[in-house]
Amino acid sequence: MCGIAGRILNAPGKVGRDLVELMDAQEHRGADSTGFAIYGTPRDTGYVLRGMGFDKAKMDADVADLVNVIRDHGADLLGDPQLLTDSAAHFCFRMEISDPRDLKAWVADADTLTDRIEIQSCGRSLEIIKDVGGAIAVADKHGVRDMEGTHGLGHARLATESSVLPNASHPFWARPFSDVAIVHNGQITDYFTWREKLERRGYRFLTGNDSELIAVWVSDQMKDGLTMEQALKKSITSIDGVFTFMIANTDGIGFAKDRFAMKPLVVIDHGGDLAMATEEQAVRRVFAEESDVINYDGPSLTGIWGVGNLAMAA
């Protein structure tokens, strides 16, 4: 039932905003909890963490924790922390930081602590702002509606199988790949056997939600040498169950749906500006005048929209 949403701007702009409307367009799909995830311009070194808190009236010592972590491997903060708390359990958190030793060894330690505090996204241009509620409430929270980026995506959650809690809300990133995102409509059916198969190849899952295996499985078919259109192309006979996804890194955004293409996709594109979501209604929302829909809605289908009309990288 979830509705997903992407956007590429053709330069840089309130990608933030677009989002927004795509979300809260598509709330009655699920307003449990609703997640973005922003590029911005790359920083050239250093890296953006967005992430929460499970006790904020422990949030002082736990963030410290996480500091001394950063540390051990070389890296420090760039600034003071951002610390967001409402009257929730939790918090959230922001921390620029400059490039640890080996990020693959530092996300592993940092890790240690989701107990605790949990990092939700880490690039040098990605940002995944994720919350319980529906669009307009997560977005006055976080100031989503001020995010300058190219691209981003969007999520509305109706949680069915796994927690409520922002951390098992999509987008997910591609833990521990930098910059790396991915929302999701559907359900994987052999999770567990593909969960079980990337664990032995070292990667720790830290939710429950099917959504997050994905993420880490293409970046994983990549990291063994496919391009993002082999690593799409391949989704569609490896995995099973109904689905459409999107996948985003710096350069733009994918796709893949399922054999049965029972998940929804539409499409307006003005010469690289693009909206992509699971209703039509919702990407009118960004383009009120009069324009074409493009309709995904046919079986195992893929494709890659990259940022200013170009090539997604592999």
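Since the structure is predicted, the reported quantities are computational estimates derived from the model, not experimental observations. Take the two forms, superpose them, and find the largest set of C-alpha atoms that agree within 1.5 Å; that set is the rigid core. Numbering follows the first chain given and starts at 1. What changes on going to the form predicted together with the partner chain:
The rigid-core alignment places the CA of R201 2 Å or more apart between these two forms.
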Second form
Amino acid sequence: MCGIAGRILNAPGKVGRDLVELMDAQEHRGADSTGFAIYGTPRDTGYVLRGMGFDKAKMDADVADLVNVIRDHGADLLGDPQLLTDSAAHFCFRMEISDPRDLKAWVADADTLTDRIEIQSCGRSLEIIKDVGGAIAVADKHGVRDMEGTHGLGHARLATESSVLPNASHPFWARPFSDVAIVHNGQITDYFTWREKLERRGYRFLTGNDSELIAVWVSDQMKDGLTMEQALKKSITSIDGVFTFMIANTDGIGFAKDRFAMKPLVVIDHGGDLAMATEEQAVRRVFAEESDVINYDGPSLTGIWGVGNLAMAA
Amino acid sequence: MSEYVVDVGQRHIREVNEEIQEACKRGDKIRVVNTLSRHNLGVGLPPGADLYFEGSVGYYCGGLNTGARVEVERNAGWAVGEGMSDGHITIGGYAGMSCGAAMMGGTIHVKGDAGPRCGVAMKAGNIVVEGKIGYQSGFMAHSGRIIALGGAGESCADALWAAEVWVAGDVDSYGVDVQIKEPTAEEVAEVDEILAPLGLVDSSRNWRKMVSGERLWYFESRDASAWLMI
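Form predicted together with the partner chain, following the form predicted on its own:
Once more the chain from above appears, this time first in line as the rest of the complex follows.
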């Protein structure tokens, strides 16, 4: 089933808190794992990396290997890595780094380590936090409620076609393009056909989750120069299955719905102060009063909501 | 009959529904407030119950209704009245996907639009939508009538069984195996009988009555031409 959500604030603020509410309200749609993509204060240079390593016992060595790859590409850490080690097997990290010489080349090299340690987001403002468990558990563990920003995405996963693994949670980063993330509700039925095609083009898949395909597919479209709007429209005829997915970048959030209109999307828009979710009762957690609700129920729909005010409040 | 108020908020829906059922047993008229678009409100209501939901409700409101009168002030989520066997449900605004899915009797009246697959697999009863019905409405509907006064979306009445879909207004496209019939005066009179208690009779309407072409009822796999209509 899965549940997705998005939030755009009129002015930068506690977007993490609202996304936790949106996902807690939809936990019954899937409590296997929960994830958030949060767009904070955009920086002029440097990136924030979020990710995880899969063997806590080898954390120091694996983090050191990743840092070496960062340094090999002319970048460096801008502070000590933040490490979260309270899971049974995996650990999570957050790093701030200076600009590598060539982002794509660096990501390609860093991705050679993904059997041990995996970068799950890279952005001037994007940070992806994801883990196994429900919204409250993941939010408490990673301090999501305290994360401020302009907009973001959320996802509650009911695993169907692939395993419940922390890195198979949404959102997925459209690597190697910084600040692009997707969340998806549905099933991609031509996953293996597309995966084979994209792997032949050199893309690497890190999980068996069909939703990861959308992130990789979006990367391929961006590589070909398509805008978000063009990619969203093209996805409806290119990708098979039942889906509603959302893509976010630093400018806003877009969505696409399949040709069969099987997966809902409900939006409340208070003059650019927006909440989107799979279920209306979730957006009502953010806007409790009666509001005009927009149901994107029809087939083959796409849309983009822009972020009005990117300047972080003092 | 006294009015009893049920406050929903973030309470467990099971507890809310138990409170509603108790009020039904007492014969109270029930006003449900602070609904917050929560799911499963008023499922399995008994005959004679009378409920008014302030604001909007979530999924399955009035599902499995066996004869209650239900009114929702604003919008309803997916599958309002799913599986109902009797009673009357009124939605003041928009009804989400699969309104009246598999219903077996009674009437659903939607004052706004209805989402995709309105009346999917319905077995009996009537759905009256003052606005437009969404994509693939009437899909595999077995019996009963869907009456849309404001038009229909794409793939209307796709793979219909023995139900009828009546549309006044534009139809974006027809589904597979649909036949458009000219309704007789007697049939229009029957539909007007459904519309009359709702105050919706208008003799100037230009009806499109859709029924099954029956080419998919006993599908002959060696003759795939029916599917080529897709």
